[in-house]
Each structure stands twice: as C-alpha cells, then as structure tokens.
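Okay, so here's just one chain, in structure tokens, the form predicted on its own.
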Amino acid sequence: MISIETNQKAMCLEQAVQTYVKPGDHLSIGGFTVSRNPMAAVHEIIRQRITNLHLYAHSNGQGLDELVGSGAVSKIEIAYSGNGRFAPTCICFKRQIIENKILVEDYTNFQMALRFLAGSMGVPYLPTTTSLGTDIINKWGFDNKLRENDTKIAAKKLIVMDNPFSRNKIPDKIVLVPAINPDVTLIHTQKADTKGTTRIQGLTFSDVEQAKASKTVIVTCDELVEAGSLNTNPGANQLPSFCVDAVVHVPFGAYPTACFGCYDYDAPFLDSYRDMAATQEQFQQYLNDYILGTKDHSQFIQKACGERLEAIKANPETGYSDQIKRK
C-alpha cells in the first residue's frame, strides 16, 4: 500500500476539494455522458457545500446533473449534458433551464473541444467554421453586463469575421471561439502516480485539453503507483506530473459511471436515478440519502450498488462488463 504522506500531491479526497476547488470558481469537469465523469470528486463537493460555481463541460452527464441538482452550479458553458439512453438531456439540467435557475451558453461539440484546446495552447482564441447559419451564432447566455461584471467570462460569446486568407471577392466567413482557462479541473482516469503523472486508457475525450488549461487540476485515480512507476513507457501517458495538483487514490472513481478497462456503467442504478431525479424534492431526498447520508465513496457505492459491483467489472479483453444489459 502506498502512504498518501509520501508526497505532497497524494491525498484525501476531502483534503484535494477543501484545498482547492473554493465558491465562485470556474470549475471543470472531464468524462463523457456515462464515461468517466469524476464522480467521487463532485460528490465531495456536494458534501462541502461549495457553491456558485461557473462549470465547464463538453458533453458530460451524471457528474453534470449531480452538481446542478444540488445547486452548486450558478453558470454552464457546454455543447451537451445526457446519459445517453438513461436520460438523453439530463434531467435537473433540464428542469433548472426550464425553470431559469442556471445560465447557460451553449457551443457545438466541436466548438468546446477548440475552447478547451486553445486554453491549453496559450492562446485566446481558436477559429472554426462550425455553428455558422445557426443560432448558436445569435442566442447568447451572458449578457454583457455579466461579462463585465466576471472578468473569468470571455468578452463575446464568440466573433464571426472574413477570413482574412480567403481569396474570394466576398471573403468567407468564420467564428472565433474563445479559449477556456478554468480555476480548476477534475478528471478521473485509470491509473496516476503519486507525483500526478497520469495514465488514461481509452478514449481521452477533451480531458487533456481541459487539463492543460486549468490553473489547477485534481485527478482521481482507479489505481495510485509509486512516483516513477509510468516513466517505463510514457508515451502511453497524457499528463505529466507537472500539470497535476492533486492525486487521489479512489477505486471506482467513475462510478456509476464508466472507466474502460476497469468498470462498466451502472445501468440498473442509472435508470433508478432517471426515476430519482424526476422532480426536485425526489432529487434532493435521494442527495439526503445517498450523498449527504454517506461520509465518502465507498459508501456511496455500498448503497447504491452493492453486491452488484461485481457484475459491473470490466472483462479485461474488452475493456467492458459482458454482464450487464444493454437494452
């Protein structure tokens, strides 16, 4: 077993949020859908109480709708939030649009990905083509009183300009997205060091990006090895330790969500929480019951799931469960 005091960015769950994630910040949060949202990290700040956070997402799910249904989201930037068959818009997201609850301003998939990547390069902004001839172009979520207000928030929503290379005599056009440099980032992956070196196995979505803008990044792993232990083969790993704040050893991290190669989705809890989540008081007893009633994780998990863990496990041929059903 390795000691979380033998180096300084291994440590407690509870610690890593307490230390760095604080109210009012721009948060972000990596995964996709049903794929490796860092669960136990939002679950954490549900616990604390954290509030009035600006969040940044591509297209996550359950970690999304967890954090806005307990009202620590204030703001959204996001090309999608949905649990796939579960629920394909997510459901306290939903209803918190609906009922004017949240800001949101919403880009195209592609969009977030460039967004996140130009905060990683270090420049403000990136250009693209996409969204053109639609309303993401003229429905802006921010106002500009807002903007000016939060120096955090871009300028613009985004810019639409000639291209300034086109050879034609009416130029074409393109957007302007601009960069994202959130305060700070959760990702949970398969495997860290305690130095904050990181492994994902699988696809790595907008993760890295999302890291490599941050000012400060917590990662969640599955499995903690010693410092060192992944300079044997590092092309397989996406962050180096450099890039890392904090690391936390929680097995099943991810859950109910998946972690390739280590876990599947919980779909039986999943579709329970479809049901859980259908209006706010069922939302806030099942947050009494299954996050504000557990002291962590683990416990979390031992309610929720149970003996059925199990069954969840990856095969490790394939990288998923071939004891769920899919339907």
Given for the second form:
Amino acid sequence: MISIETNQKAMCLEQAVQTYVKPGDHLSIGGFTVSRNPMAAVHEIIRQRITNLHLYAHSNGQGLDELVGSGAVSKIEIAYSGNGRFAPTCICFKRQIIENKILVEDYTNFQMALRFLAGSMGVPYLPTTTSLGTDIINKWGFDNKLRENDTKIAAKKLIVMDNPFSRNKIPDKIVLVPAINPDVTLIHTQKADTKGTTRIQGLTFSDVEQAKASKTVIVTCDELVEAGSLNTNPGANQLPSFCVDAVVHVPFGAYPTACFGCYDYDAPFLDSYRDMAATQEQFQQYLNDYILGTKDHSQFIQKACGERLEAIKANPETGYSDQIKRK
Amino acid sequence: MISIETNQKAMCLEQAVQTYVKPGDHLSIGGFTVSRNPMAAVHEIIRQRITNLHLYAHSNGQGLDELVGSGAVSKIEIAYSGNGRFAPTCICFKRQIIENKILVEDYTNFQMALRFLAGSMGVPYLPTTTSLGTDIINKWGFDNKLRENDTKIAAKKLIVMDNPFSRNKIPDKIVLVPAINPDVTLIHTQKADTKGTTRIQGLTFSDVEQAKASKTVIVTCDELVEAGSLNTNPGANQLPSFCVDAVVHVPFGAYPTACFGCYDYDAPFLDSYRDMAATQEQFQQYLNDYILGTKDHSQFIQKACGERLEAIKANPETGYSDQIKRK
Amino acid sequence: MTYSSKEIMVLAAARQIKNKDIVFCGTGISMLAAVAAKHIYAPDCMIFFETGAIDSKLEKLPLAVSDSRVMYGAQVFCSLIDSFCFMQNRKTGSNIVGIIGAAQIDPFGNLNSTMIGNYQDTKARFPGSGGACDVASFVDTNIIFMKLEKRKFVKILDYMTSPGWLTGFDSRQKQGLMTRGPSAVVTDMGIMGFEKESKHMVLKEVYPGIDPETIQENVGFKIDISKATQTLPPNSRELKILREKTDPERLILTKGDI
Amino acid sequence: MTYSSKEIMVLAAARQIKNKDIVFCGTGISMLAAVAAKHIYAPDCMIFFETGAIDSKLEKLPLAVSDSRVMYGAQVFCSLIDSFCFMQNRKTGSNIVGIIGAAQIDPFGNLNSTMIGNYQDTKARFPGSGGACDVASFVDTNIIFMKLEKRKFVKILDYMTSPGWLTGFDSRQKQGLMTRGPSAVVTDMGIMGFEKESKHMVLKEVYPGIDPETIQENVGFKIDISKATQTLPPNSRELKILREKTDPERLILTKGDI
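Mind sharing the form predicted together with the partner chain? What's above is the form predicted on its own.
All chains and molecules follow, beginning with the one already shown.
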C-alpha cells in the first residue's frame, strides 16, 4: 500500500530546497532561540543563494541570524531575535536593521503564535488583548504602500476594535492580529517517517502552527523511519503526512542549536560565532569558510564542531548534555 | 516538597461534587458520544439532586442524556447530542426538548470547540467562517431577555461581521462565536496524579479546552498515581496541576462509555438503555434502580455490567475490546 | 450476484473516492462508505474524523467517531479544532472530501440534522449539527447520504443546519462561503447532482432495476430525471470485500440508520 | 558575609515569590531569581516558560527559555499559546507572577526592549518583545529587573514595548488593559515601587550600604526617595543555596546581562 506520492517525499536537502524555496518567497522557520533551528536547511538556502526572502520567525536565534547576515532576507516579521546568553540580540540582525538593510515588523510572542495559528485555521485574524497602549500597536515597520504592493503581506499590521460581545466593557478593546500563510516553512525535528508523519520530542514551540499554516513544508529530521512506523504512538506525532511536502534525513540538522533528546547546543561554537559575526566583513569570512566553503551539513559540522561532537550528544535520560562547557 | 494544597486535591467523589458543583452552576462535561463521558461524576450529581444546571457539552452522549433525563438541567448549549449507533439522537434529550422542559442553543462542532478555546484563552470570542447562511446563525434558542438576565450567558449567540482585513473580500464575512467559561468542568481520564497533573490517552476531544476555560475542574481517573510520577513524560500530559481542583480515583469512571486503553463501551448496556429511557416513567425507574438505588459507581457497575466487566476490558495493544458483543 | 439497496448505496459513494483524497466522514453508513473506499478503490486515501483521529487503521468498524477503534494505529491524534482546520487550510483543504448524512434535504442540497417544527416549538429532534455544518461550509467536495423518502427530500427545510447551494446560482458565494456546495447526493435508489448554473438538484444516475419515475415520486419537489444514466451494478469483488472485510460483523449493513 | 550587587538583586526578587505563585520568567537573571525562589523560599511555587514548559525541574540552569534544561522533568509540555492563556484565564491568571527585564524603563514602569532611535531609523536594536509585552499586559503581579543606570531609567522611552502603568492614574484601564501594572522594579541598588494613585515610580527599599541619593543620581527622572526602607542583607543560608545549588557553575552570577 505504498503510493508513488509517498516515496517522492523523502529526498536530499539540495533537491528539497531547490524544489520548494524560490527567491521572493515568504519563508517561515521553526525552532526557538537556541533550540531546533532548521540550520541545515538554512545553510542550504544560503548555499543556493536564494534571496529577497520575506522571513517569518517566532523567536528565532541562529537560523534567523545567519539567513539575515547572508543577505537572503529583505523583510522580517518577528517577536524576538536572540540567542539566549550567547547573543541577547542576534548580531547580524541588529547590524542590518541599524544599517537599514532589512525592514522589520515587531509583534509579541503571543501575537506571532496567534498569527500562525490563524493561518493554520484558515481565518483572517485572531483576537487578543495584549499590547494595548504600546508601540507594538502604534509603530508600524511596513507602511501602507508596501502592504498594498505585496498582497502576501497582511493588509494591516493589526487592528484595534471594540469588543462586540462587551458587557460592562470587560474587555473593552480587542487587538486583531492578521493570519500568516507562508509559502514555505522549514522545521527540524527528531523523527519523521518517509511519508511525512512528523514527531517533535519536547517542546514544539510554534513549529506545528507554522507548518499547518504554510503552503509547502520541508521537514528535516535527525532520524528518518519507515512509513507508518510512528503510528504505534499517534499521540506523540504532530504533523500528518498530508501536511508535509519533503522529508530530509539530516543528522544533527539543528546544529549548532539543540535538539532535545538528541544533542545540546554547541556553547563554545555559539560563543565564537558572536565574534565571527561581529562585523559584516568577519561574517562574510565565516560564510565563506563555514557555509559556502562546505558542501553540506556534515562537512559544516566537521568544521564547526569537530571533536566536540561527542560532548554535545544528549544524555538520553535528561535530553541535554552534561559534557559541553557552557560557561 | 509536598504542599498542603497538593494533598487536598485527592478526594472522594461525593466530596468533590459537594464542594464544587452548586445548583444553577454553568457545568461543562467532557468526553464525546460513546467515549470518556464523566459518568461517575454525572451520577453523583444526580444522586446529590443538584438542579437548574446550565449545561455545556461538545458532542456528548450518555452523560448528557442521563443528566437531562434526571431533571438536573434547565438549559443546554451543544453541537451534537447522540450516542453513535446506540442512540443516533440522545433519548431523554429529544423528549425533554419536545416537551419544552429544557432550552437548547445549537452550535456546530467547530464552533463549540472554538468557544471553549476562547474561554481558555481569555478572549471574548473567536472568528470562523462556518455556518454562514444557515439557521445556526438565524435561529436562537435563548432570547435576548434571557441573555440579559443571566450574565454568565454570552450577550449574543454569535455575531456576523465584515472581515476587517479583507482584500478582494476573501473571506468577506466572519462569524464570531462567544467564549464559554463554565463554573465547573467534569472530565474523566485514564491517569492523573494526586496533585492534579492529568494525562488523557488517545483523543482528547474538547476536554482540555473545557478544563482550561473553567473556573473549577474535577478530574476523575481510572488510575491515580503519586504526585510527580507523570513528569517522566511531560509531552503525554495535558493539564498542569494548577488547572485542577479535585482529583478523584474512580475505576471505570467513564462506564458505560469507553475509555481508550482501559475499557470499551458496554454495547449491550447501551442497547438496553435505549429501552430503559424510552419514556419518562421508564427512565425514572432506571434512575431509581441504577443511580439513586446504588450508593456509588462501583455498585452501579455491579448492577449495570455485572459479569460482562471482563469482556469490556481493553486489549492493551488496540485499546478496545474484541470480547464485547456490538451487534 | 444479488445485493441490497444499502450495499449499492455504500459502494456508489465509495467509488467516488480517489487515492489522493483525505476523507472526512461521520458515523454509520458514511463511515462504512469511507472504509469501503479504502478497502476497494483507494488504498492510499486517508480517513479522518472530527474527533481528531487522522489516517485511522480501522481494523474494526467503529460505531461512532469517538469509538476507540478510530484511535488504534492512527497516524496522528489531533484536536477537534485541528480536524476542521485541515479543511480550511491552503495546503490540505482542496483534497478533502466530506461524506455526511442528514434528516432532510432541500432542492439546493441544504441539510437539516437539527429538528422538525418551529425552533421554539420542536416536533422532532435530531442530534444537531455536530461537524456537518462545518464540513458543508469548508470543503469543496461534499457527498451527502440520504434514504430516498418524500419526508426527507422536502421543498423547504424546517431548520437549515448545513449549507448546500443555499438558494442556488451564486447565493452561496454571496453569503461569504468560499467553497463549492455539495457534489452528489447518494440515495438507496440513485445518485443526484446539481445543475451547473441554477444549482438545483437533478437525477444523475439510477441504480439497476430502478425506474427514474419512482425516484421522482419519492422526492418532495420536481427534479430533472431526463438525463440520468444507469449505475454500474456492484461486482462480486466489490461485494466480497464490503461484506467480508469492511463490515464482516454486519454492524451497519443490516442495522442502524442510513 | 560579602555578596555582589547581582546576588542581592536576585535574592530581593526571589523573596517576593510565594508558594502559591506560578512564576513566569524570561532568560538570564530573571530565570535565576525564579529558580532561587524555588530553592530558598517557595519550594511549591511552579516555574513556567513562554516556550510551554510547565513546572520545570531545573536541575541545571537553562541559558535560554528554549534550553533543553527547561524540558527535562517538567510537568506538562504546552504550546506557546497555552503559556499565555494561563495568564489570562479565570482560574490561573491571578496566581501568576511575571519576572522580566528590559533595556529602558520610564517613570510609570513602561518598558522598552525593542530599539533606540526612531522606529524608521534605528540607532540600537534589542531582541524585541518576545513574551514581555504579553506578560506585562496579562498578569496582575509583574516584577521588573533593571540595572540602575541613567540611560536605562529615562523620562521618555524610545519605543514602548511593554505596558506599565502607561501615563499613570487609571490610564492603563482606560486603554483596555484589565490587570495591574508592575508591582516592583528590582535594581542592583534598591527596589522601586509605584505610588498608589499617580502610579509614578518611588523608591521603596535601598540595599545595605547604598545611599538613596546615589539611586536618584542614576535615575533619569525625579523619584520620591523619602520613604525608602533598608533591604535585609542576604544571610548566609540564602547565599549558600544561591551559589551552591542555584548557579553552582556561575553561568549567570558572573556572566551575562542583567
């Protein structure tokens, strides 16, 4: 009972990115600060020199910063751009905003999560009461003209309206945040099967909503298993195969960020990245040496992590590593 | 590190219902048609003769029907009232509507789920596009006067408004469905710990949203485990302890409905229930014999199921029983 | 080979399912049709339920959409909300086929599964929408199951639970619904469709041995029966799989409502 | 026993946590304060993160709210949306205490964690709201962490990321926010509160050895320092647990931003 369509989903990363990521696409990437950034896929986008991307991320760290630093991104909508203690604000992100090289639209954490949820639900917006009275509402990064010209961008950043169900004005005002429907979403996960059934272990962040909101989805995974073999525990799976277009087996695909239960973030590398990204010249050198100068993710890891690879592997009981130096 | 509050949550069913369910309360019950109805708790409400309840259910079967039949319910908001092949429409429910003994407000499945979700999110409503042009929108079971008099009922059944983010009118109209915040929610689950951490195995239906939307929550469970022992697999748990007020150990607490992995629905009993509930007189006799005439759920099961109990126990591999006669 | 009207009805619906389809079905005969489709015609179609069980294994026939038999061996457990979101989202929505039943249908395929009488003065009561209105609102391909009876095929519904083509022509889009109305009404005597422009019900197929006039007699409003073709009778393979694999216990084939 | 200003700052915040509290915290020093509270004062408080880890075990100090160390041994994994819903819902909302930091604060406890300059012409950039605006919008008890510096305590924010008491008095309610503004600003020299009516910042406590005048000198606007009391110095038990159990690797105590 294996269909043709089924077999076409498992492919190499080069092919997946070539097939599904186009210049100018609205791209969404999963993960959260130091965890499960889809780094292998991000690096492949950089290698294929795909540019002018409109990036959606929730609270992303390394993946966002490298994409932005490489010049692949022209606009970004986001709640948070930081890499934990390693980079309280993402480094290339910070520089490119100050140098006016990317346009940013700022939302809150809850709002970005609601926006992906709205996209996955097929509704144009979801209501909340967060951010009333703040500059999240008052200051817009994308002006009306930009919004009119690109119909993939929401017609408005957000709308404040009266609560139509109000009794005694509780609550009185509602903030409507617009849905996001990316052209393509990249997520990295611990396990997937060759049909596309996807299992995220540990926290899912907003990966599930991002994927469900998206027109196409690329899943990279640390372990690729036989079609149907995840069906023994359906409650542990998040994405049905019909939500996924490409499944790519990439061991350590989130490196240098963490993948709960598989490996930890590579703290020494993230510390050194801070220096390697300190200026655009240095970052270009990093790109040349580490990304453009390597053929694929396994070569990148050899260069970036080398012998530390054993140390970042997770303790199967706790899901993180006690070996990696974090200070 | 066990707190006083922790220990107070595990209690007997009589105490839990006495403490948390009051006449006139807005009550929500979990489960779906033939599965995981919180039957033991429903029967205890009937035994304690708590009345004038405003009932919220999603797509409930046996629990709803017995509550309604017993006269405990005055108003009900619901998507579906049926018991699978055993009662395509719930029997007492049908009779009491025709006899004008209860008031009903009809919503759709998706709308009821959204209403609980809205309640759990603390927003007054959620938007959707389902039901445009239908009598779900045009015909209201609760009139404006009733809605004005009971401020726990939503000010309006629903509101149709223009899509404020509309581009090319896609979508053009939006249906806003109001949040539900029950006074108390009853759910039955396979496992909970004595602090209140709750694990539902199999489909969760709308139990999680109902519980999170509620001011108080009573969880009955087939297995009560030591505080913290479910923390070894946090991804399998749905409700944190701080959402739960009372945890009650009730083996077969969903009987005669099914509890995935534990036991199946008792098909012969559900078939005979159809006859026992056929008239109000017969149903009163059923109540006297089976509910009021039994002291607790274990006595009820003895009477209702007797020697079939072995047959309804689930095959641990499939989660259901191959022994129970379903024809 | 002889067969019952229920059997041809189930198979007639099942034949419409393709391998690429993601099938949403309700309880009873619509579930039987979906499972039969998977067993006979479209092994790669995925069946899912409003309760959130996706791509269920269905080794045994469930008697309700919450039956533990929809859970065993499923691909993913989702929430109720997720189930309906799959119908609405950009990627999966267009591949979803709904199969639902009702108590009444009108000439434009609008359905009543709520009540008979005045809403404030109920004469008969059904379970309510459940997911029927939602699937009828959200999917592009919706197949309706109805036993052919005059009291079921009525000119005016007592209560419109689920939207069909509303009042015909472009009334459905005008109300804001973004998908197509029902594509077929599968009955125990034949299959109805809807006229391209007016969206009024027409007879598309009659089952072998049924006279189109008999169908008209059982419909409470006038339909065009002039262009109906004959449905292929079930062959022995179809019947064998339906009887021996899909419902060997005859839980639905001989019991339960249509 | 000697202690650093960072240590007394962490302990001053941690002392405000009670056993019944459900503590929401961000990265860095606010996380350290939450974990210290659980180790020292309120073993039954539950710590949760915007990433959805509820009641984390926290055997090792996480370096980000997505760190795998927040996942191990947690009670429940929720979604990001769930985390913020717990703040808003009727049952759990009032027990939640937020602990957040920022780059700038104004006299009414409004915060900037987004940028310096004009929004169309950025001079310096911070990570953005993350969950800060949400927690500041939703919870009744919000504790703010700030290093006391004139460039951080400013009269007018460059960008208001998170709502405090807005322009004071009842302006917060008038904007539609349904909860109270911040309750305390914990700095490395003392603790600020907000005047009951006007909601203007006032000095509540000074740490031992700090002159209230010095605090005023480091605040970019005038505050009432006349009613400040002295904070109890950390005792040896507090310091011992903080140093040996909460951050034995000194990941935050000697490194990282406040």
